[in-house]
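What follows is one chain in C-alpha cells, specifically the form predicted alone.
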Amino acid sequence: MSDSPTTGLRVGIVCYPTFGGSGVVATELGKALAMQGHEVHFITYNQPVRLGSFHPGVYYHEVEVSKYPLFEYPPYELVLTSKMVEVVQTHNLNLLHVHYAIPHASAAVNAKCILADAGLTVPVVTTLHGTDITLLGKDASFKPVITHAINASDVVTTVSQSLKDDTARLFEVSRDVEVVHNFVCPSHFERPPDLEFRSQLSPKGTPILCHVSNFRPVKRVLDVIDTFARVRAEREVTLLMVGDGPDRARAEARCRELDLAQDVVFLGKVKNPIEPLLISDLLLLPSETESFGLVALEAMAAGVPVVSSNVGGLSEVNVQEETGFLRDVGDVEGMAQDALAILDDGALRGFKQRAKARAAEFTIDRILPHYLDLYHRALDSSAS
C-alpha cells in the first residue's frame, strides 16, 4: 500500500457534510477526482449535501456514533478513527485527505498509527479551512492536538496565504505548508438563471443584492441589513438573504425596525446557493473573518461583483475596484457607497465581466492537478 500507484488512486476523503465551504470544496474535489478515474470514499456522519445521488467511482461510508450511558458526549473522533481504519483496510486506500484540523486530522493521524501497527503505510493529507485555525487556534485547550495533527500529517495545505500566515502565527508548525486555493466548477454555472423567480423578487427589474451565509455572528448579518438600508434610501433595490442560523431572527427584527421587510426576502437554507446567485446583481459579504470566502468566488463565477470586508483571504479573491470593493469590518456606510457605485447603470456590466474573468482563475481544472501532485508527493515520501 505504500507504493505510489501508476493508475487511478483510491482516496479517502473526510469532511463535514454540511453547507459550509470546507464540505463543499471537499465534495466537489472528490467528484472531480472520480471523473478522472480515481476511486473516492467519503467518510463522514452524513452524506455530503453537494454529493448528489450517484456518481461512478464515489462511495460513502457513514460514521455511526452510539450513545452509551457512560459518555456525556458521544466520542465522534474515536469512531471516526475506527471507521477510517476499516475503510482503508477493506478498500485498500492509498491515502487519506482530511478537511479540517479537528477532529478530522487528529483522527486521521491516530488511524495512521493504528494502520502502521498492522504493517500498512497510509499518508495523510490535511487541508486547513479557517475556523479550525483562526477560532479553535485561540483556544488553549485545542492547541496541542491541532499542532500535533498538523505536524504529523504528511502534507498540509491551506486555502489561502492569509490562513497559512495565521497557522504559522498561532501554532508551532515544524513543517512546510502549501497554499492551494479553493475553486469553482464551471459546469455548475452553465445554466440559465431562473428569470421567473427573479421577476417575482423584483417585478420592476430593479437590482437584487444577495447575502449567503450560515447567519452566525462572524458573518455580521446585521451589517448586511444596515448596508442595504443605506442603498435602499438612494434607489429601489431588493435584498435576498440565503441561509439560516442563530442571527436570522435578529436580522428579521432589524428589517422590521427599519421598515424594510417588504424589500427583503429570507430564503432559508438551499442546497445549491449558485441558483440564487445567478439571479443576483451584487453580493454583500461583511464578515468579521473569512479564510478564503468561497461564496465570494461562487458569486463572481456567476458574474456577480462583491462588496466585502477586507479580512483573511478575501483580498486574494476579490480585487479592489475590479471585481468589487473591500472595506474595513463594520464600515456599512462605505459598503453602501461601494454598492451604489457598482449598481450605477454604466458600471455594473463591467464589474460583472471582470468578476467572471477573475473567477476563471480559480477553476477545478487549475486546482486539481496541484492536489494530485501533492498526493503523489505524499505517497512517494511515505514509500521512501
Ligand code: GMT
Given for the second form:
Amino acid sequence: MSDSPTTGLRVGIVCYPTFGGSGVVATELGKALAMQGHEVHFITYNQPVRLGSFHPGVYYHEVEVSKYPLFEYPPYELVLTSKMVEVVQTHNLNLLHVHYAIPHASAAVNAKCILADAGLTVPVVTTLHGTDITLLGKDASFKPVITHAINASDVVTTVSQSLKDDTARLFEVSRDVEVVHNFVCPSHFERPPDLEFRSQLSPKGTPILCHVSNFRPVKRVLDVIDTFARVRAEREVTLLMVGDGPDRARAEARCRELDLAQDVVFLGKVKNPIEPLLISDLLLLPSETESFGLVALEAMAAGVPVVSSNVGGLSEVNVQEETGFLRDVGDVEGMAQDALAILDDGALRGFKQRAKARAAEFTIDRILPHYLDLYHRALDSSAS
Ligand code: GMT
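Please move on to the form predicted in complex with the named molecule, as the form predicted alone is already shown.
First the chain shown before, then all remaining chains and molecules of the complex.
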C-alpha cells in the first residue's frame, strides 16, 4: 500500500535555467506536472528560459549568490542547498527532482541531510543528462562528488540507455539507474511554419539545412560548415545556424574562408528553436558526444530529418535510413552524401513523415507517467 500522496504532489525542480536541453526538459516537465494539478517550485539562479509567462501551479525561487569580499569563488552550491532547504520547509515539498549531477544532485543530497536533522524526509530524484557524466566523469577532481551524489539519491534516471552505460562505466555506481528518455510536447509543434521567415532566408525556395546548439567544441560546428560546403557544391541550399557559443567566431571564419558567407545565416541565440526548425528541411548534428540529442528529437517532431553522428544516445532517437542517417564523428563527406540523399525530391517527403512519426513515440504524455511512477517509488521507499 502506497503512503505517498496520489495527487497534488509538491515538487521542487532544480535545473540550469539556460538554453541547454537539460533545462528545457526540466521546465517542460514542471509545466506538464502543474497542468496535471501538481505544485511545482523551480529553484534556480534565473527564471528558466522556456518557462515563459505565468502558469498556474508553477512557482520560481531565485538563488542569489552573495558578493562577500572573502569569496573569490562564490559558493553557489551551498547557497542553492540553503535555498532548497528553505523552499522545502516553507512550501512543505514532497520531493526534489534535480537535473544534472553537479552542483544540483550534490546540493540536493546535502539539503536532504540537513532536512533529516530537522525531522523531514524529502527524497531526491536525480536525472543525469550528459556531460555531467561523459565529460566530467573523466575529470578525477569531480569523481568522488558525482559518485556520492548518484549513490545517495533516492532515484536516479538517465536520458538514454547509452548514458546509463556510460554512468556504470565511469563511476562506482552501487544502485539501480532507470532510463527515462527525453520528450517533446506535441502542442508546441502544431503551428504552421512561418513562410515569410522562410522566404527571407531562402528567397529562391532552396532547401534549408539547420544546426542548433550552444556552439561548444563538443558540437563540432566546423563539421557542420564543412558538410554544408560539400552539399552546396552539388546544389543550391541555405544553412541556418541557430545558437551561440565559443566556436561561433571560428564557424563564421570558416564560412568566409570557403566563400559560403552568402549562403549561411547565423541567427544567434533564440529562446525557442522550434520556429527555425519548422521552416527547415534537414538538421545537421555532428556532435562528438550526445547523450540523447534533444534537438534531434525536436527537429523530428517538426518533421525535419536528421543527419547526425552515431555517438551516445543518438541512435536511440534517429533511426538509420528512416528518420535520417548516422555517421562516424568527423565523417563530413559521408554526412554530405546523406544530406543530398535526403534532399532528393523523391525522398524528402518520406523522411519528413517518418521523422514525425518517430518523434510521436517520445511525447510528454508517454514520458510523464514514468517520472510520476518514480516519484511515488521514491516517496514510498523513503517513508518505509
Ligand atoms: O551536457 C550538456 O552538454 C548539457 C546538457 C544540457 O543541459 O543541455 O545537454 C545534455 O542533455 C540534453 C538533455 O537531456 C541532451 O539532449 C544532450 O544530448 C546532452 N548533451 C550532451 O550529451 C553533449
